[in-house]
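Given as structure tokens, the chain that follows is alone and in the form predicted on its own.
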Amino acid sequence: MIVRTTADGVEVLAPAKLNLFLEILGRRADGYHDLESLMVTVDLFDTLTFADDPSGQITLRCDDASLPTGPENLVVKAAESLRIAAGCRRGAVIELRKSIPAQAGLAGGSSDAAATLTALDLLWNLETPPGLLDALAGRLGSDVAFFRHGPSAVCRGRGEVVEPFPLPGPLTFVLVCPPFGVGTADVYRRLTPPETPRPIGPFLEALASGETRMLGTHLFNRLQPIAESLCPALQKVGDALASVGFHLDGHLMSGSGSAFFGLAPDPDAAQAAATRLATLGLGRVRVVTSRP
């Protein structure tokens, strides 16, 4: 994430990510996965604003009429569960501006939610242990601790146990959001843990090698036959990715949908298969970078 003091207060842009490898373990006693995956952050931010509000209210603005901006948006959630861990009273007018699509396995509600334990710890200058600051994270949602120790890390647990893996260089994608979402909660369900998960490993060499080639080989995510199967419509746009082969080293869904990405060798031949794909009548496309 991006943090900047303003002199109203902080600013934060907050990234959506990208899961280049996702297995799921098997399933744990508490009803969620241990997963396994490699995610990256990519220029596609949403944008949060925080001033403080003497009067102790926590007050959440949105420009998509769409999401709520009650207690139960992550947002607000991550507010709240740091001033009860602080001790403190102040309050905060949040303003959020959406460019990360919601349903589409890009994290945005969790980068938000990172974003705003970030912000309110350096405008209410609480100077929280960053040990209790990840706790919060992990406690709010399963991407939320990646976005804390992002741009890029394997992931293992729930998501919340973070180790990063820093990148040979920045990585070219074109991405596809399409007009519709896909429920997490409904892929999950529908999910058989395999007797025999997919190695990392094998994976984590190709991405250190630096060669996008090698790398668009050991693209993989367990979710996506599943999300297919809710969402036949996903398929079109896989086949889509896979048409413009010649320009990318590799396709895949990232997280549980609905968003696609193609892994391109640099950034001409990214810009070439946007330009193709964006005349398919997809949804959105645009080239992202991997960030630094």
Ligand code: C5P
Contents of the next structure:
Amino acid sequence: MIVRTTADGVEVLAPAKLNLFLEILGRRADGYHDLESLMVTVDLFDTLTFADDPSGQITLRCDDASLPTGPENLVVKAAESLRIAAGCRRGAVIELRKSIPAQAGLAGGSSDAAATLTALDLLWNLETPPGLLDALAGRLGSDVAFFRHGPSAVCRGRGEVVEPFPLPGPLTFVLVCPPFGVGTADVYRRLTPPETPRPIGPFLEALASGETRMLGTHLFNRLQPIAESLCPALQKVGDALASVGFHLDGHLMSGSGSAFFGLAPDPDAAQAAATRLATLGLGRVRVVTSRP
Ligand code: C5P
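Please supply the coordinates for the form predicted in complex with ligand C5P, as a counterpart to the form predicted on its own shown previously.
Then the entire complex follows, led off by the chain already shown.
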């Protein structure tokens, strides 16, 4: 995330994430799943601004009228959890401008929540210990803690145990966001964890090599076939990315979908693939980059 202080408070650019590898290790007693995933942030951002409100109210305004702005919103939950943990009674007016689509597997809501913890800690001069902010993040959602440690990390547990894994160089992707979303819980409900999970080691070696052609052959997402059976229209997106294979080194669905990405050898190839894909009417197409 990119954080800056302004005359009015704090502004944060909250990035989207992609899962380049996602394996499920097993189902847990609490109903969640243990997983192993390599996640990267990309330069598709929601923008949040935070201004102090001496009245003590937490107010969220959002430019996307379809999103709730009450206590059920993860941004408001993050603000309240920080206030309780820090024993703080300050308020804030939070403006959220959405660019990251919802239910896309890009974790926009989780990134917004992580941004909120970091920004309000700064705005309210709380100096909360980083370990406590990580713990609050982990309780808010499985992907929230990652955004406090991006830009690239191996995530374990239910996603909240984050081990940074530096990229050897920038990676460029073409991102396709279909005009419909997929419910994460719906996908996990249909999942049967594999008896022999795929080890992440060979993927990490390919990532560390910086060879996109090799990396492309190691992209993996255990949730993809389940999301595709739940939502057959997704197969068309994968097929379209395969059909521009000449420009791309591999492609994959992110998280529990619905967004897909193609891994490009360089920015020109990504742009060529994006131009071609944009004519197919599959959804919004963008070139995005992950930087070390
Ligand atoms: O933690 P988060 O709210 O993002 O998870 C959404 C849903 O996805 C959970 O309610 C759960 O059904 C499923 N999930 C899971 N195992 C994980 C992460 C998410 O079963 N590791």
